[in-house]
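To begin, one chain is listed below as structure tokens, in the form predicted alone.
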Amino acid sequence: MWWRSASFILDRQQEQNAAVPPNPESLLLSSPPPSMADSLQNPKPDISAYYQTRAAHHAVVTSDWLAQAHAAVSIQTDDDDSSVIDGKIAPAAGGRGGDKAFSVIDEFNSWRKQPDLAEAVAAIRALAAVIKASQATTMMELEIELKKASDSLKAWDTTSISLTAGCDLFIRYVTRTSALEYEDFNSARSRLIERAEKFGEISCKARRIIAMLCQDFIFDGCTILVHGFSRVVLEVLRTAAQNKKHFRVFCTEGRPDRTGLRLSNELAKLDVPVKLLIDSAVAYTMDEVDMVLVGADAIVESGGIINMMGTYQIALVSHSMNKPVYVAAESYKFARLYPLDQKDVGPALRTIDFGVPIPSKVEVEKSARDYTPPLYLTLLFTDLGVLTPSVVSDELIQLYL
């Protein structure tokens, strides 16, 4: 079924467009295609066109509902300075001072020091700084410089799917309008900087938008099973606690890095009732669970997710017992991948400590993530809206066209 994937459709369209030589007159006379930045000027900002036209058909999310979530987030951030994120002052563009040459990796690492900032958002902020610090004199030079910086960031951690997806979406976001080729360089560069900053702002607000969208699904007295540590899942639960909702949480241990321990500690600070489970106790406790809420390293074209090891088996147990599985993930984690089985997922190896010596002849499975097919997922909560797994390919096509 690979020929139905979003990547195949996009690549085929690009090949068809490349085969037809463009008419210079038509390029000059035709209006540029609408960009993601232009959509921000619409009466309903940041709302996917897909949901403006087909929301009623899928009966999952309405434009008004998503607009309310955006409005709620805007109210919280209207008085915030654009250079401050989560109460911390952002590093200046260039970040290294006038005497030292700009390094995108150094800029990326300076953003990564903020504990609540995801790697993909740190990369987006670093790429925005590349545009500001660039000494290029033509659009071609600037795009080449931006592409090299993106490749450097992706090479920094080749196993991070969200980092790669964030870089790819950023490049597509800031360079998608062909009209830039027909403007003077200074105005084009200014527009790129404006789009880069806007993309960074949208990415930083994504977590709070998702938290607002999830609130209608968390009801008083419910029990939520979570797996591992996810910043966006923590934000969802924190918002629910701040809204005075009464619920309890089951946290899996999250081997091999035991990230579930970290999440349980954070929830305890919020006075949320929490129970810590060993990973193998999921089926044993599932009859007490009302819903499963997990994050994702990546949302792939099929509508499935790649997440920490154990997510797939939790989804299997939940599906067999008719428990809904909800995924909370930002749109910059939408990846142009189409895994068909677990072995199609790139390796992300982790050292596993069993507490006892392991003989050299014993093989140890060290992969730290697995792939959960869309069949076992109920809804995806993103800053683009609440999606069913079946519409992810359509959304990916819109993001990359």
The other form holds:
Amino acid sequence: MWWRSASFILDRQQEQNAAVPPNPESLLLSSPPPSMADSLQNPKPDISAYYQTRAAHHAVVTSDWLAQAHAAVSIQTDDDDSSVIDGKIAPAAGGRGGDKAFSVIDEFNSWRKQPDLAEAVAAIRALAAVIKASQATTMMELEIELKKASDSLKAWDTTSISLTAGCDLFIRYVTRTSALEYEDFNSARSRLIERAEKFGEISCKARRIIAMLCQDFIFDGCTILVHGFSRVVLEVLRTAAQNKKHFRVFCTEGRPDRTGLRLSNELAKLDVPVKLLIDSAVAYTMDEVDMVLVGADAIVESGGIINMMGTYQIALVSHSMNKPVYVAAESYKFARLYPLDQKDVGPALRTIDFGVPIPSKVEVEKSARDYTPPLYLTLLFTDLGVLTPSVVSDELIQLYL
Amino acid sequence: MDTRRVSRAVPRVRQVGFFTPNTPAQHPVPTRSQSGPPTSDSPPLSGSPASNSLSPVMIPPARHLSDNLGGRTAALPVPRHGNAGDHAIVGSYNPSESVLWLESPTRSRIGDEEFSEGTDWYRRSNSAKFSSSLPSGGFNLSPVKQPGSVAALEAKNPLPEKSEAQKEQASNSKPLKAKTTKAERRALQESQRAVKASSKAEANKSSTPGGAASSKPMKQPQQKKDGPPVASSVAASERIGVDRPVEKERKKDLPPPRMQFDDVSRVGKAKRRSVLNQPEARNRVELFRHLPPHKNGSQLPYLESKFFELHEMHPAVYKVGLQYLTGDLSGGNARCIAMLQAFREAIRDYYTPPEKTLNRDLTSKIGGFVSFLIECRPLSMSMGNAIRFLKSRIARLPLTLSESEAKATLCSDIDRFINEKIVLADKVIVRHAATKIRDGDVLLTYGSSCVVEMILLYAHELGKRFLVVVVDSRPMLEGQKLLRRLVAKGLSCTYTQLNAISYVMHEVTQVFLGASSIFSNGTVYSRVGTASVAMVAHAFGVPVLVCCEAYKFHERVQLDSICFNELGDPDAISKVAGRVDLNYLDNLTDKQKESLQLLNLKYDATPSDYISVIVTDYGMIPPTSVPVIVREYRKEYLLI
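Switch from the form predicted alone, shown above, to the form predicted together with the partner chain and output its structure.
Now the full complex is given, and it begins with the chain already shown.
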């Protein structure tokens, strides 16, 4: 899908102002990676690894997080170098072909530790490492090997939709590429690896494309309600701020991992007026809001989205008050899923800290995400362009059939 | 820009459906502007300064032309004549039935000797066949009348805010009139008449001039008064030249009209051709008169007696037809498979007659079979698709193939269609749908759909624990058949009537429905009652899954269940078999019967809003993606 992306937007922008500084990749070492027991077994199978990582990356860790951010800013230059080296080393480590201990899941986890890298991209990088490490001599062999690797990845964290989607996409990409047919095996292999490497850049590029596409929708004096922490949304708002748009942002708190606090911090750094709301104040403030902008964990075939818990109710409230709901998400989050209702998506559980002990008789809803039907979404901003929800299935059909 | 204004000023409404297409206002402007200045043989025009002022109107001539043609093929400017409702048309509506009605219109058009009305002419020329069947006369007539009708319309429409273009046109027409001298006009008129007379003479070979002649003299004086004949005659001559290729092109995509059964003359003709006794159209409900009347099994002996008269009918096709007639074969897939298998038999036994080519002769032969089957029971959309597939396969047979090879190819094609599009598709659908069934679900289904039955049985085999609610309704009571088979397999079922649906729906977690066809706008065309089930489910927030093979998808758009439907036996709803105590409608007098109209519809259309997902062989898709599948699928099966 990404080869049809609306990258012309980016090109145009680059022509217009080459002076725009590239986004600092400072996020790369913001928070300590969660300790992962490196094994084929997911350490805590009842807890969603995906949301654990998200919490680790995006949740606000108040004081020590701030300290770390300051530290990161001060050693900016150092950091950039090290991250580049890091980026070089990791695939190289994966590339020791003879090493018996190569495991796609370790690879995946090592990629996943980079907070700026989307889960799907991490999966694709891991699969690319599989190609590198593989000793297959035919395309078919390689495909089977890839299939196995992606299956084990998917099985490792069944709750992560974007991981599944990323694996599917990559497999699809490999099996579908007609350019590979006439070439000899080695060049085909290197081409695949090259493409997989590119994918990471493309994912960052996708965010910028989306940010550019969104600019037409953010007008001066508007009020935007955001929910949770989404890198795409942050990129959109950052670009809008850089374009000297005047707008203010309402951030929900994003319980239980309080991702909204993190987003409000980031926005405050950009000098964007921010107001924090508790999650239950959405309807109260909705009449001041001009648009709702959310990210997505996955965009499903119906055109709806799966996103952090609370998105559905925000969409419902804004639908009933006739406010547009925009979703910003990269196209590799398109998943071949069709949830019919909330419970139809496998639950992704997480621990919730209420601050006080909860009696054992009281049940706690631990699901981390909900499903918003397409009916309540206005537009999707993706790197394929600005889409209505019904186009998603069109894209998926074209990709998978 | 100007043309757009014009079309806005007189909006195009109601071109489809039951009304005679009638858009007089759009045509004249383009015609005149396009034909006026550039023609050299009308000196007053080209020499006049008015030609400059005309030009803005004509700036993109090609565009005007195409607009004009587009409008024309959709609807010729028909002089308003009689009651428009009488000529319930000949729709610009249903593209699919190409297979179904290909034969009848042409036959009736060319062969008929009585044109009762002048309008009949124009109406028929709609369907683009006309251009080829008649040399030139048909097209001369229409443009001549346009100026008259426009002028009349302008006079009728003294709107204060006339659109700019119209004003301009009005102002232009005055200088034109002044420029042409009386003599010139007279001369032109004479020549025009001569042309017309000759064309009429040509046309007479196929039709008597009665109707056309009667309407013409009435129009011409009027035209002499208000319209510049120069332009129109030029337009006419140009039209003929220009129209031809476009009309031919159109022929491909323009659907031949579907037979409307409230059109008395055509029904009469159809009756003469038909094999079956057409039942008397007694007391049918007003809104549904255009639908073919129900034929019941009582005609079976009659048809059986005619078996030896129908030489060209293959016995296998004949058998299938009889089964349709008596209702022994029902269900979209079963009917389609039976038909295809009968065709396969027929193809196997087929020999090309001497001096004929297989491609053409076989196509017409299949056409004959199809029209026989239609007489037994109207085709379903899925069968139409299958027939279209078969015909395209026949048409694409390479000419180099020998007869036996060609036959073998066709037979294997048919088998492949049955296998891939129906049998395998069902298996895939079952796999997909079964993923949505969870333990503890209560599934509701309506009527009897074979795919839904397979899904339920498969989920049961997988060991999922769920309850089934079978909802049923009179007079078909198909649900009982389904119920019987489900209970035999050990599923726990609840049986209820449609009346109780709102009560049952509380308990239900998912609704599974079958479909006869799905249209491009996501409308589901299915057994009557499906729409109410879907609506109730939607009101209760229960997801509705429609299970349907992709070969049943149709590119048409349908908004209601009136335009296209099937009538059942009206007696079936007035009588309850085996219940003597319920004979409330038995002893009606003839007069009472006259005022009683029974309506037994077989299908209804469910709007896409009430459908959560369509489960098809390409996976689960939202109803908005049906056109995507139609697009991809069409490509595929034409290439197979």
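Numbering follows the first chain given and starts at 1. Only a predicted model underlies this, so the values are computations on that prediction, with no experimental measurement involved. We call the rigid core whatever largest set of C-alpha positions still superposes within 1.5 Å between the two forms.
Relative to the superposed core, residue 286 undergoes a Cα shift smaller than 2 Å between these two forms. Core-superposed comparison between these two forms: the CA of residue 192 exceeds or equals a 2 Å shift.
After superposition on the rigid core, the Cα atom of residue 109 is displaced by 2 Å or more between these two forms.
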